[in-house]
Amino acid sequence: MIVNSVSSGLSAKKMSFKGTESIWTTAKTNIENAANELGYGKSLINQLVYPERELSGFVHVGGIDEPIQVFRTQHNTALGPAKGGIRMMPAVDGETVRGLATDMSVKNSLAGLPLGGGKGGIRFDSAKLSPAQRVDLFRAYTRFMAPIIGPNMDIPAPDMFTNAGDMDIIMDEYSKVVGHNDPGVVTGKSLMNGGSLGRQEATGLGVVHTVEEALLKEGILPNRATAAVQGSGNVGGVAAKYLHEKGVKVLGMSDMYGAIYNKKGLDVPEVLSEIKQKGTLTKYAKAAKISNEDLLKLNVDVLVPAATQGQITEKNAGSILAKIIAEGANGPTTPGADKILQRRGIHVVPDVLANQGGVYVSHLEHIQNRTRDIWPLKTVLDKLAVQMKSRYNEVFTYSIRNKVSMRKAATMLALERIANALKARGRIV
């Protein structure tokens, strides 16, 4: 062995995925560990850890009694404009958004993109909004954030419990604010408003491309491999679909209500159809119902945690039986758990590598918006495949050469690029 999104129409309060550690704590620890490995001094480490700008406040929506708290963090823009999604959940706070923005700086740098890291948050349960209130909320969010967002400053996108329609509203409201149509202010839009073909499947499919490479390194053929996928939304559901298409036998899947298991393999298209029709997979008749915790411990070759942060912890890392973990979610593994997995020789493809497909195709959308061009699906997906496989192999080679984990290798590579940009700009103090 090698050492080394859910539907916006459902309530986030019902989620059974419960993280145990702040994503900001995890992101900060990962950067500090990698920066220390690189021999960076305290001053530079602080510039790589702490965000450049944070804006938070409250907006008001008709029919909603309480003010709604909103957030935006621009973590580091040495490589280019900030880039990152907007998450809407009752549990979202400034620390969560800061951690996500930090991860985006690392992810965008590792992806080789001319972008920095950003992230947004709306502290509210999306299920409580009527369609009209949802539109009003995103118009209010846009007006509040207009001074710090824009195609050359900070480019939002969808994240958990936000969607393409929300991005269309942001684009429309921002265009009103600046006085001209500007689709480049956000990515992840609908196709009719400047979105890119391939964006919806980009993150999940990108995860699968890294799984293919990891299986190759482990000497496992896809049609002999088994997998379990935690989460069944835009990342987990898409990943399960493409794993199934590539011959991998998916034994378990989950959603916010629970998990299912079939030792002979799930009919993934049928399961996804069940979710679409009934809103959950837990009523699927051709599988046993298990807990999300049990799903993580299944005896499979590949585990894809694609739900939320803090799922693999020091308490359960010793029980993980998968040979490969490909992190579809942001921060699903705590630092303490990561050490255990590394000691056990489990091949971890870290989130900043495994799930960068979404931001990569967002970058392609941004290019199309700026050039007023439209690329066919094959062009986008071919570019995605090349990107994911080449970045995986870059990190893998760096990991072997420097005798560090894949996570540390990915973070070190990303930090080197940011530090070099800071140095070239004369900003290292």
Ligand code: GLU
Contents of the next structure:
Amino acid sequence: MIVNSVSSGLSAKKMSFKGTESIWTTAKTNIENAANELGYGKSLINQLVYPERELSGFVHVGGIDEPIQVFRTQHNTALGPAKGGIRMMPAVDGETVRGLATDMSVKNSLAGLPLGGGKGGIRFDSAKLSPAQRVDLFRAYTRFMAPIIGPNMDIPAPDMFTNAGDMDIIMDEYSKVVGHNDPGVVTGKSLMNGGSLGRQEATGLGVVHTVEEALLKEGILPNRATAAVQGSGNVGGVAAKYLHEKGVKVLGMSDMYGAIYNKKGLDVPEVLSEIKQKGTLTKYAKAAKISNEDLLKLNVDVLVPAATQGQITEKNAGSILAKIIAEGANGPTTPGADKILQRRGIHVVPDVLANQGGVYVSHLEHIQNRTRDIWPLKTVLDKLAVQMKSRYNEVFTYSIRNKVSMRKAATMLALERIANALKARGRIV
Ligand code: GLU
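Other form of same protein, the form predicted together with glutamic acid (GLU), not the form predicted alone:
Then the entire complex follows, led off by the chain already shown.
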């Protein structure tokens, strides 16, 4: 099992990845570019860009002097209840949450799910919480958000620095508020509390399915391919593991503290167990230490940015040597960098496509909760593979047919679905 930074107690504050551009600016620009291509008018574009509802306030946890700011944005619910994770980091603010929620509307629509987009945030460093305070915080978050969350309204899930245990607490507290057991309020729970088999590995494995498709299009055999993965948590760590399993040589990996490189290929399972034991990969002996910036510029076939937003910028986009970039993180590429990558002919699998495996299996979890069914792992993983491969090919075909980038194609497809739903509901102003 992959240990993420939450359970290893590392601090989000020490992160060496620094996002440069606001994820809201990135999300907004991506929608505007795609909507312009579709010929949409200003008022429809505004309806697609601006969120429907936002709630923010402060909660208080015993033993912590500071008030803790909490957020939830429900971006667009034309297709169904809002859905998206909760991020806990000191740098989280309203704009970050809004940008991430916007991405979720696009992602869920592209995934063909009966779900809208939402996101939550907690502006706090998780490393400062004792286990008991952490439970108190998630109970407080749930009571605060109880009027606007629920299985038919808005369904949270984990995101950076939140985990299955936190989701169990949300489920428990929400069940107390409504007076009956309601596992469908949240996804990404532990298995014993209604979580789904396969949810934990869904995002990283889903990224790898899209990499396999992209390699096929580029005419590169997986066992001849090389890769670099930025981030070793629940997305990057899992992606590295499956790339390695499928025969791709992973030459570089990184975590919050730095990056490592071995030109012959890393023993990924060994690196992952090192992270589990020591909390970081930077002490791994069988590789050279490099900077995070150098990791992005490695001469590999596939680059998987799976750390955080704003990593590929106008500054480094010109030096990226990878032929394929599969975005495991949300918003790792700024709009300026995206133009450079496109000009250079790099095959970018955008975040809303590459990392949709997480929310897709969240949806499968939600179905199991609502039908009180439990599906075998194989059922979930088979569905995930079909979903990722078919969505990838849908976007690829659309991008060729309309002569637009994969990102623009993905966003256009997603916006068309939302706009059609708004239209059919008579909600276009
Ligand atoms: N936080 C994940 C994402 O950004 C998953 C969201 C979910 O499962 O609802 O896609």
